[in-house]
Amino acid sequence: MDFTISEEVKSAQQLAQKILGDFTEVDKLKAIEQQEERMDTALWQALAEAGLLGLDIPEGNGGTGLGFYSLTTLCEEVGRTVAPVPVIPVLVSAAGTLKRFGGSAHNEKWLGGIASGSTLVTAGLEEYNNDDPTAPASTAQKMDGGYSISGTKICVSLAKSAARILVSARAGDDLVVALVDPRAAGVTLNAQRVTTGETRHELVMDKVQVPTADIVAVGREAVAAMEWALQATRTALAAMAVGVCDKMMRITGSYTSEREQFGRAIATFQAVSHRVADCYIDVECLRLVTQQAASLIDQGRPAEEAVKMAKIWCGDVTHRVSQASQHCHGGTGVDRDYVLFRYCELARQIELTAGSSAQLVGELGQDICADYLAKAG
């Protein structure tokens, strides 16, 4: 598979590096961290004006139409700078799903505003002990003019600021994908603090009335939509992890080249150099499996196995690189006036979001076994 990045995508990635670098100095990050919802609205608007929020949105809806693969390069750069912007829940989980499964009415209503930065549509894909949106515990009941939805979603980003929240619910034997208004009657938002220190929300729905205009898909189309959303979200998390881990590795390499012990830079010690070299190998392996998954999704080809492999590598690599970085830094790594801790917290958050490595290894093993038994007859 050819992983050569096109000039258009490369230019978009370089532009993202420039803008994100300008907005993510330590003092700016500290200021954003004092907010309830950690979103740098000025940075979000700068990304919108540069056309970067519309990378995976069609030109007819105000985007640039470069596709999902290009969007993962933006996710990588956001990870590299730990930028406080909701690229995954808004641009991948919500907008990406609406683009492919929402139809022209939803695209015209929502995608233009998302691309311009004037509208936020987020997603609630996870429930307690369940990160599979194709099999939710939430329920939907058909009624005149739409559906009544009840259930709970967790760790919803920007729930208070969003115009709508994309959710799935079970209506008998059918699956329903809907856009829930967080200000509708029957909705309760409870603050939840996640690993990074960011405030997200538990979305509790008690017979929330969702009009037909806000129903995205029903039945098989809804299942396909949630399968895509889950695969795309996992791949985007892996792409963000590439940026996070690459930066942690480089911070560690720089620190160990300057830190001296016994009259020598500790980077010259074999044990240290081997740890950093292992990090480099891990990051490049994660990059390759992530690019494969992103490329398959971008082409509309079957990607389930590739995505699971990417997310398994994502969980393992974020853990190993974070641990190695802290080990090589000694006590300096946990100093909150030093930059590394933000990367370690985000790495841990990504590791446990949308399925852990242990869980996905088990699922992948079951898939391989089922495939073998099917072929064996």
The other form holds:
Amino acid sequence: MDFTISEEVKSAQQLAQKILGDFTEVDKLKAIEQQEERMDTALWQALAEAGLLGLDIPEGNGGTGLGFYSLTTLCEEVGRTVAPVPVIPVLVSAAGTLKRFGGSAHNEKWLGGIASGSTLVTAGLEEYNNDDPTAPASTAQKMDGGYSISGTKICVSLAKSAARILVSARAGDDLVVALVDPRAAGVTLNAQRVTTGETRHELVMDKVQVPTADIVAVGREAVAAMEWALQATRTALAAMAVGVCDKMMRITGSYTSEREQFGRAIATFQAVSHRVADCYIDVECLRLVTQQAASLIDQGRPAEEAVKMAKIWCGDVTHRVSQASQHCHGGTGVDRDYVLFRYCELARQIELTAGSSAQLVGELGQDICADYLAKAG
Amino acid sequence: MNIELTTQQKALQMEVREYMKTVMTPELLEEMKIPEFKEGGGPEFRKQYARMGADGWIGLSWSKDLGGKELSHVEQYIFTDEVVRSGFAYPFLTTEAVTPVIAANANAEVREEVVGGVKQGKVTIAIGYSEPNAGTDLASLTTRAERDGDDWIINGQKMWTSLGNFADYVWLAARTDPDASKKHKGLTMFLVPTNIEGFSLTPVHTLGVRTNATYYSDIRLPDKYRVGEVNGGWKLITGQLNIERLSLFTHGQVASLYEGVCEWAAATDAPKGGKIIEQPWVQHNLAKVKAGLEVVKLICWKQAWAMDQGPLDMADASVAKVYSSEFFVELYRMLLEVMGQAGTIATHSPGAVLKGKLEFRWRVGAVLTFGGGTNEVQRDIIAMAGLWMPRTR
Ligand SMILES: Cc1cc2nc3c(=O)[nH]c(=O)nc-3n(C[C@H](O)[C@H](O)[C@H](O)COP(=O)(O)OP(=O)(O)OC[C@H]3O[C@@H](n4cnc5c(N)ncnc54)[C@H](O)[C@@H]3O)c2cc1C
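Write the structure block of the form predicted in complex with the partner chain for the protein whose form predicted alone appears above.
Zooming out: every chain and molecule, the one shown earlier first.
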């Protein structure tokens, strides 16, 4: 048992902190928020040049090969700075899956461009009322030279500028994982504004012809790919939530130490300081379950249960820390000229992405039931 | 980053688990049915405690010159976790908290007598800190020790002196300088043999266990029983409190309750068909318990690991205390809900689920949030040490 974080991973995280810090002054964030697409391309390029887009991409494909754990620390830093960069859909859900399940053809075709920042591949894992990409309602029909895919994915990041969107669809009993070109015939992108204020897209696919070259996996391999994608995405969201919540709580600690009412800093009221202390406890709990899930995935060990628990904590802690931070700020907390609201919006977005706490508590309960019924014989 | 036990650590875990099964003899289980002996102190308890000493299981964390094995904190935690899980009333405060302090600070003769006795499983020590008017504000305690030649004359009353009814000594905090500029600067630590003239006690029966009020009436105590410097007691007390918490909140004891309830719910029919565990609300409670328990495990491991790396971060220690104590209480409730009315049937009554263990845990659980350093003060510490917020008033 060893909680040590290696020096390489630490220095990559510190480098990310520095670059992200430089690019996320309020005026910059405001400027990006005016764009149609919520992405800071200059920052993305800076991250690429520092080798940070390739943390989980092998050296042979232009990455730095530090692994999945290291990538989650980048996600944490992006959360800490609310930086407008698509680390999770591009680097975790899409690149991570391609790296592990795409075989050499896809690796060679995509990973280098993703690491260098020249190519964006995003992912559309969720459908309406369904965040399980191993059981999509979207369908795929085998045809000459590939598959014809129909169905709808929601809240897809960067759907317009991405070269491809990683999706799954059902072909009878088989699952298919494919890269859909958003410019292909049969694709419609409908803008969806989400809680963070950014524009994402509903991806409607109507008999979109996907050539064999863009098929990532079929059958059991495809199921394994989507299981991995879901677990990795949930874990990365939890890691991002660690950064978001840690920062919100520190902002609140500082604010309440400065703000005076009744002639004293409001932090000297126990009712206030204890609410912030509770956030500190929550963040530590979230950090521990997240580190556990991330290190299991990093080592290629079974992680399903650990990931579910991490995402349950993630949903609960983002909610609690966000509400406590708002409450302890009073009116300032909701002011759009103050920093906090961005964190609260991102917290809610993360909470409801890839499975809510209530849903996952339900699933975990079913798993426990199946496990103990089996043991009881 | 690899948060799993190594093969050796797992082997140690299993070794302790198997050994403790031999300690929990049918005779001991029978003896523990007597309320007086539930927390230890009976003849069979003494026999097994002494056997643990003879078999070399006591003081594993101590330095080699005290006869210990200098186990790492991680290994010590694994040992503690398993011993608590077994249900044996092992006197952790004696072995892990107080004895090392005595070893480092006591006069040679007393060190031999006490440390040697503990090592053999023959000596237990009660903690005499709290008083009727000194609880959270411990430094305001008023039990007096006055110098008289080579002796000290001790007068006062302690409250909640657990194990005092069978312990061989009380580890006593007394005021030696009533005029000290700060009240925590006038305290000194003593070991008071419980067979000394002037020592007496009356039982205090709590919601859960028996404890005691202890009285010190003109006790003449030789100076050799003073531990550490005169007026230097505070640092011996506070150094010990962090260690105390490490044995209060371990994972195994509550994990086994969770596993027990899952097994019970999978084996027991629900009124409208199927098993209890197939009901969604039961699954909900069990999942909440599991997700919370996971953090107890990780927090315990992280603390033990961190102590092997260097001094424990103050805020982290408080996080562990607050989280675990509040979650334990939640866990008892969520598991009791699964059992419903049957959860109220006490140990040894027909129909008691899991031998009434949860019914009893709830009773002792009320102490967790204020005992071992109340959670309000822990939150003050977190705000100050973890978030640099100003001291609350
Ligand atoms: C079963 C049992 C066994 C025990 N065993 C021992 C033992 O072996 N040896 C020993 O020395 N002691 C023992 N204790 C005593 C225990 O350590 C004390 O109960 C504890 O320190 C709290 O003190 P108190 O009970 O006087 O409560 P108080 O200090 O009066 O606290 C009452 C309430 O006030 C709150 N409060 C106090 N100060 C503050 C503050 N600054 N800010 C906010 N809230 C505050 C507390 O959080 C608590 O909720 C035992 C107690 C019990 C019940």
